[in-house]
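The chain below stands alone and is given in structure tokens; this is the form predicted alone.
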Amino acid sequence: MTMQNPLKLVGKAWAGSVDRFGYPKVIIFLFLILLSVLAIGQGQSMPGFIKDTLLRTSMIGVLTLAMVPGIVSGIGLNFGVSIGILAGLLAGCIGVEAGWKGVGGLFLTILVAIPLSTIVGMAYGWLLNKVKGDEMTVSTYIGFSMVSLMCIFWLILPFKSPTMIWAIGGKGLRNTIALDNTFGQVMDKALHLNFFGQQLPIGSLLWFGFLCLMMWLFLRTKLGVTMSAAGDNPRFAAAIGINVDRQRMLGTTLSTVLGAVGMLSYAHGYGFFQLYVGPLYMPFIPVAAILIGGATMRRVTISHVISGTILMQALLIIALPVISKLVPDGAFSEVIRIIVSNGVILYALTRSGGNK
């Protein structure tokens, strides 16, 4: 009987663990404090862990916030969001070229990325209107699609900076694009903590926290209860005279304004710009982020993104170093690495179409 009591305990804390967050988050939790606890015992700096796991999640939360307009507007998890990846690079590109520096050259790219992406992802929006129940589908293959038309684009656009385009032959852009000098990092250059010896990127967190607030706001307007509406239950609201269509194509268009924005943010964090095939499995990493955080094809909170980002994130950081101390064999560790990441993404989408 008395143990009975410590089990029953335990599977009540579980079930409603599960119930209240889902299994995604709780396994990967339970994971991440594992590989936490061997980290310890290492000897690993877990400042360092920390610093880089907010790094990267100020680097990937704008990718995953453009998965929520997308959510909560009907279409799903928007898989296609590389075109706004590429309307981001597109921009950042036209800034290098024009030599924008700085926090303000920073935001003079975001605001030239902004036309760029409404406009794509109007028709974007379009296509989708028209292949309802296949978005997902859809939305990949042009995902792909775009990234591979782009590669051609790339190699023949009109650009002189010496910093973008190949030393030899003086055509076509490089693969990878420094920003060191024009604005990478800038917003962490100009506002970071010290924490333990490390710089945490306070600038770059600030910033991520705003497009949460900015989206949590927007979706307690009218139009966004409107656009909520019109995703949550389609009939119904064409019942009531909400344009259905029209609150798909303003979630679709948010979504790619987001996806431009947010991959001018993971460049800033990065300092670099990758071109060509770069972007093209970029969505699977914070579509697997807001399904870890318990996001599902229908439901999506704030919450979701800040927590599925940061589990995810702290989870790949932290996997890496504690794998190659465990399994010193260099290549070995890097597989191991690879499934452990890949597996959690694969994971994050098995559990897509739960809790209905």
Contents of the next structure:
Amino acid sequence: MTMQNPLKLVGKAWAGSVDRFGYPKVIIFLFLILLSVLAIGQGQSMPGFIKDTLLRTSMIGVLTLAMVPGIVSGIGLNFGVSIGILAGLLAGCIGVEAGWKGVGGLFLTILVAIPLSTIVGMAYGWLLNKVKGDEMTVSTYIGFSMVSLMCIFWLILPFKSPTMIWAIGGKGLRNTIALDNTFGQVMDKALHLNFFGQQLPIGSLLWFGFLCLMMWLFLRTKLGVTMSAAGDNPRFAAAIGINVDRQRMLGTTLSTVLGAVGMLSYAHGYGFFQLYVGPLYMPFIPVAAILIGGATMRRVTISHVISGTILMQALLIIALPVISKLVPDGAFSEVIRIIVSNGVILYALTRSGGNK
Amino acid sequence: MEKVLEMRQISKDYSGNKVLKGVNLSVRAGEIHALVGENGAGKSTLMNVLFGMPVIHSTGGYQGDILINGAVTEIKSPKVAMDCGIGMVHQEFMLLPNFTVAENIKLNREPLKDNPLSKIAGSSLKTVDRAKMVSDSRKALDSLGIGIDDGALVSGMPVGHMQFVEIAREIDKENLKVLVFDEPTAVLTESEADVLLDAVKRLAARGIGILFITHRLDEVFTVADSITVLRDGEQIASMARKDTTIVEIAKLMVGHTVEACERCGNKTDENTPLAISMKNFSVAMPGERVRGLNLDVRKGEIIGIGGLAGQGKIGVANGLMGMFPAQGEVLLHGEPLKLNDPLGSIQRKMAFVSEDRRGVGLLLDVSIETNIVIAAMQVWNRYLNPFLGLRMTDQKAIRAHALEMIKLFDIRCIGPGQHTRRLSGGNQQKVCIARALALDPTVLLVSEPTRGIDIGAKKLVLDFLVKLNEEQGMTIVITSSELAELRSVCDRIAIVYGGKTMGIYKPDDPDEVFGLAMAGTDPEIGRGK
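Here we have the form predicted alone; I need the corresponding form predicted together with its partner chain.
The next block holds the full complex; its first chain is the one shown before.
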């Protein structure tokens, strides 16, 4: 038996995993292990972390999945997913107003959200076809301006439910709307698993898994292949008779619809709607997640969605208590969260071509 | 007369690939020297050497000497070239569209005058002397005999005028000794070209040495005093115009005699039904415009489309496949073809292997197998498997077909799942052809089938095209810049010049016929002279 230089071995393992998973994923994974060791040393509750990670994953997962049709159809990272999020919020308010409750209520609300988001998604897709090449910048600002525009509408929309409108004055929707009496966490109340005294959210994880499976199947249909061709090389696609603009529109619409469904899944796990500027920076979370997962501007798989969401959420959930224990200053953990999520986006965007 | 420019034994290689092999060239004051050659003959590289372009010096420089006014000069950068008095009129205009004519002519050489601020803060804050700028420009333009308004903006000008602004800018430089014209008449109308040729003669009369690069042989014989022919980086001949003929030059340009293709030419005749008939066919493909071309493709033949770059040969196939806006009358197997409809063209059983392999021909970050079947899946709904009412891809059938194609074409790859980006040019081309064949075409359009691929793959690709033609009777249209290649496989060869068919020739026609046709001179007239 030959003795191998341990350093060399580590180097080999490093090169191999970077080649396979990409830098961001490997670095974040190592950082996560470091944080976990620290957390155990500090005596933090690991089962609690695991439960929170899974809960956050089930909340964010569908929004991350909404990035897939955008990348596949060639519009890149859909920073304008806030448009879908707003459609989801509007559908949610309609659901609460109508008094829909339980799992049935949640799916009824989703059924309302789909046509709403389809309409705005098509308009958004039409617009993106006019600004080819600048989709990501334009979509970011479309997202911002739509959120701001909706701030007016949240105030003047004629909702009447006392759980939603301001208690004083009786007009306009509140900043935060609690969902505990309607469909907050209903799937997990119906289906959960006890794990060291923590309730794991099996119901919403299954929902996320189901949507992932649907997307996986879609990418293997003729339409899915057509859409990837249009996104990967528009000139090639045009040469074999694909209407590229239509595929982009379809991808954008699908992304927007998933954004709406994702918003409702998020609110379901969170237990609240946050209106007004709540959705302003929300698109950055799924964008960061899918980039951590290893996706690039042009290529994405469902495994990027799942691994990226889990990694990012685990990182944020463990980092906050560990760091706030190390540096006991209230605002610091929030600063770290912002640095991590924006830092990851920035890093991944600079390498938008992917591993070459 | 003294030699203003002399280039001695200039050689240049790009990573071992020799593109210039000991070229000698000299230009006397007041002489018009024409440099002719096919695309890729080394004309541009020679001019890049003369101008000290970064592309030369970042790849190891050149061998040989450049003498300016008899003194060896090392030209390390375009700046040095300009300081030595070498000027160039570019094929693509180097003008700022939103500046006026005078501003363009004096750009970066503006006459300056002092102001109080410049006395304190230095010369970069001096005021531009607009009056002198205008008068200098006027003088330069007048000496060309052209009445362009010096205050007009360049944007929106006719291309002929832009060309003159470029020339005016060069001759305004006081130390100008040699002026290079790179295909100056390529973008001009006939009357504009005449004015330009007059201006060239006028400049030579002022004692400026002119180096005139062109492929229009009739122009060469109108203005040039002497002629140098380049072919494959070699200096084939240098002679005075009066000692040679247009036919001889055409023959020297083409040069490589090919063994006659024995099986070619006898398959079809005038009575063979037509596969494609193009009448007054125009394609707006930038840089390769087709302007009212007439061409008939017979059923079951291999027809070649040749010609120099920029003359429109590439545009023909692209127009037929709806890749660029086209108009005119096209019959496919006797039925009208709807133009500008890529899907429709494929459904009419035409398939296209694009000259832009990596841009149009392939999905680079997608597997070989998907690349091969995707068009057939898209157009003919093949390789699909219904599942829960969805049209799912049939991975098994795709894999089987891909393996068959990989074996048939000998595609060197790790496996059918490998992405096409990392394949070599030849293997990428094989994937492109396999994709086209998966469409079951009756007419196959192949553009630049051997560009950028190694010799072994070249032969395999060409042999395969011949086999398809002979065994399946497939009509094949090959567009290629390599005349020798066309002459080795085609039954007939159409030469496209200026967006029109110059003529249709047999592969065993003499070299000068092809040389003259490609240079825009009708061989019948040229040889009759």
